[in-house]
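The chain below stands alone and is given as structure tokens, in the form predicted alone.
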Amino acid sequence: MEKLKYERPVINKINAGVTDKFGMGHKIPIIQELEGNKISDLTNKYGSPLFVISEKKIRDKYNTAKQAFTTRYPKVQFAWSYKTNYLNAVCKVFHSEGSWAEVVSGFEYDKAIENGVDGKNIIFNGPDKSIADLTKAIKNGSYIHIDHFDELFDIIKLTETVSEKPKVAIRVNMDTGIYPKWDRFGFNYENGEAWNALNRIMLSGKLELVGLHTHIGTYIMAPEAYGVAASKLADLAINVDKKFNHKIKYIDMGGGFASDNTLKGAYLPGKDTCPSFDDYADSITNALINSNLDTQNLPTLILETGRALIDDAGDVIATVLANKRLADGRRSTIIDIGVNMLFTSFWYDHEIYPTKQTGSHSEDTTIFGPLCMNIDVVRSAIKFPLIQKNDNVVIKRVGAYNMTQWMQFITMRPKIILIDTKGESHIIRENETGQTLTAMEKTPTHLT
């Protein structure tokens, strides 16, 4: 039998947790393996950092949603979110499932027709739509989601020189009792706003109106503020086919769907106070259903959210550099995947797990990047034991943003692989090199 390694005790100031009746003895559970797939296996063949995706949790995530929505609504229909995770191999496994495509730019916009999505099935969003995006987005008959008047005037301009119609809905912000309240995208409902700009588009004869759109904010919490934001959308479509006698196809609630992760500051853990699937479409689906919308002609109900059907299904292995006490006592442990990489440390306190057995002893650990800076925090201080330098950690639910939002900073660009549903492993995208770096460097010839 192996000796156990001695720990010494420690009486150190409580940062992390907090006391319950049961006191502060807890374990900290150990991850082995991620979908059937030792860790030790993976950093062996891919190295480290690692990250993975889960294509099952992707798949399960996703069926969720979709069954809470298509019970309670008779036509609904996702769009995944680019913005959220652009990588291919994710991408298509959304759409395989049914979904669509919601870009925010021409460079998505590219990805999704490159990924084999028709251009009838895009939504293109963003305030950043250049003439040539608007001009290959309405020839390929993608609806067009209106952000301001300046970009409705160049619509209304382009049908000049294109022969297609423009499909196109606007974006609408308003008060749906949150904080803070996202008034920078579309038109403004309470201000009257959003009906001036749906009376343009139906004036001016050049444009089909086809659907009314909004994003309400982020990581919202509270699904009633969905309720009143679908109360609202749906009181302009009444509206349009009073004056008009005209109908909206859809009605486009966007995303910003919590997902398990737990906010900085947060009293209790995400996974316990998040809203479920099923929470958010009662409070939309009873608003349009309760709404005086006609029922013979009821509007498609689109979903872009992307955090909460992605988050879960993305790990990251990492490996411990060092441990170090610093200045107050407390211990510190260095491993090698910093902010630059998982940007959300920002915003989340993220569940980090040893992947081998460690002593019963935890305290006040940080836990920092590899990186020079001092902003480098990936955990600020969690209830952590003793782990040894080459040792492992799985930091958990990093799929969302991650991956679009990193930059290459001092380290370089780990790969990605991809576990299929049957637990095969699969580089869906290569670890940065030096070449990857200078390949777009030029030196003047002085230099050389």
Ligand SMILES: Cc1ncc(COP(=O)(O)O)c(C=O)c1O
Contents of the next structure:
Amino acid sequence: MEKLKYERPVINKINAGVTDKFGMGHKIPIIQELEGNKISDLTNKYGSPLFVISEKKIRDKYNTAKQAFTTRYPKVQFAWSYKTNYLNAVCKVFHSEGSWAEVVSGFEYDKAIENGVDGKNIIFNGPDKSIADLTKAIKNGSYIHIDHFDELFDIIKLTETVSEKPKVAIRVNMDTGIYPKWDRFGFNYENGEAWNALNRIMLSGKLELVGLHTHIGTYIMAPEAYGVAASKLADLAINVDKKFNHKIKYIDMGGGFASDNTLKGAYLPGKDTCPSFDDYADSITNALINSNLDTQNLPTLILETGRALIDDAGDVIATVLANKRLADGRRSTIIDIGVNMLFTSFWYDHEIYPTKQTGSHSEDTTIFGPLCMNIDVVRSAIKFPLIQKNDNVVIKRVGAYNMTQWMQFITMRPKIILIDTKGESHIIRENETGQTLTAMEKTPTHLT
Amino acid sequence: MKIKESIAISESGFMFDPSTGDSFSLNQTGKEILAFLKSGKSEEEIKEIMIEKYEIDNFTLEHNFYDFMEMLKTFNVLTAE
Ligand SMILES: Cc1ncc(COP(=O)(O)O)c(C=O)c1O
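Now show me the form predicted together with the named molecule, since the one above was the form predicted alone.
Now the complete complex, all chains and molecules, led by this one.
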């Protein structure tokens, strides 16, 4: 007699009053392949865990975003926010689509140059620019977004030694009706600091004021906030024109659009609740077009969208190390990737999927990483089917910030691959080895 | 280990414990194991039956069986002796 397909025995308590938002017997979808590559083939070839980036998803998303803005406004330019994911391969996909580079450190600046970006297409943000960084940026004709008065004075001073005229913008922070207010960066709008900075730049006669910049925060769920911000920047541009008869070339709205990830504690999935690019574009472009800016001479709209462009394109494949029961009977599953490499699990309830067919039963499960630390929780509560040791799981939408903020701790950071538009996989970052790390260490001679 | 006398299990895998008012859902294998326990079969006998019937190796079953019994204890559906 042929044996029947087995499923782990499972018992779940039914909590009266607490409605299970998925209902009982909810079948959890599975992910068997990524861009035409079987999960098992990928792990056999590259190991686990494994970050997988889809070139097609990057390009599709970029074009959706671009379309949303270019159909509403005549001059639009995206600048890839390096910090969100500065793997060269990823940056180059964005640059090949026409994105400039948006960088916030000397390291990122050099990376953009090495990636073949023309200095004139680099936006240099952030509070940390050394004199050497500034000098380089001025010589290359990059757009320097001034963060504070000390930097403004540094740049004015540099004009004594550098012949090229610095191209500058100021970063403006403001009240857009959302919380938290990011007032740490740039010059404040409401208290007149921004206007003061603009006056100093214009009166110095030594700098070319090219733009106005703001970055109101990240994962902003309220498109209206962008409308408020765009109106305030438009007002500044109009006032500069009135007083100095000088037209600003661009208004840079920064980043901050929400991706489809679900924030921790949100009841509904991000996919259903996050504004679309169209929503953001409506709000921003309406504000600019309805302002008193000269419609024949509108400034270019620059966007430094990070998260919303890359989150979807990154997945990570992980492997189950063990299943365990917690003292209260809850099931816990330990996988081979922890919060040190999946920084965004502090933010999001990442979607996690099994990679092979399981029965229709699921259990409330906590998914832990392998770090010997209490904080290492990848998902605190997820209805998960009954998978076994060595099974794989796929964690979705990890493309933003993880591959730049990850920390090495007790194990090595894994490979990252890119699957190109033809479905071919390429290693774009090698895994670390013990040697990668010990190569940087030095032992004092008395300890050798 | 024995299942509390009063416990009722339905065809669909719904289980009710009248002594506590708790209800539970079981999957197919869970339901079978509980029914066997209720009928007085020993754990060893039950494991043998499962191995016969299902595509599963001894080692994994042992593992899962142990885990399942732990859950029954946690949920308080076993009697002391
Ligand atoms: C100046 C600036 N621009 C763009 C971004 C990208 O933001 P996001 O990933 O939220 O779109 C950031 C992120 O912190 C930033 O600081």
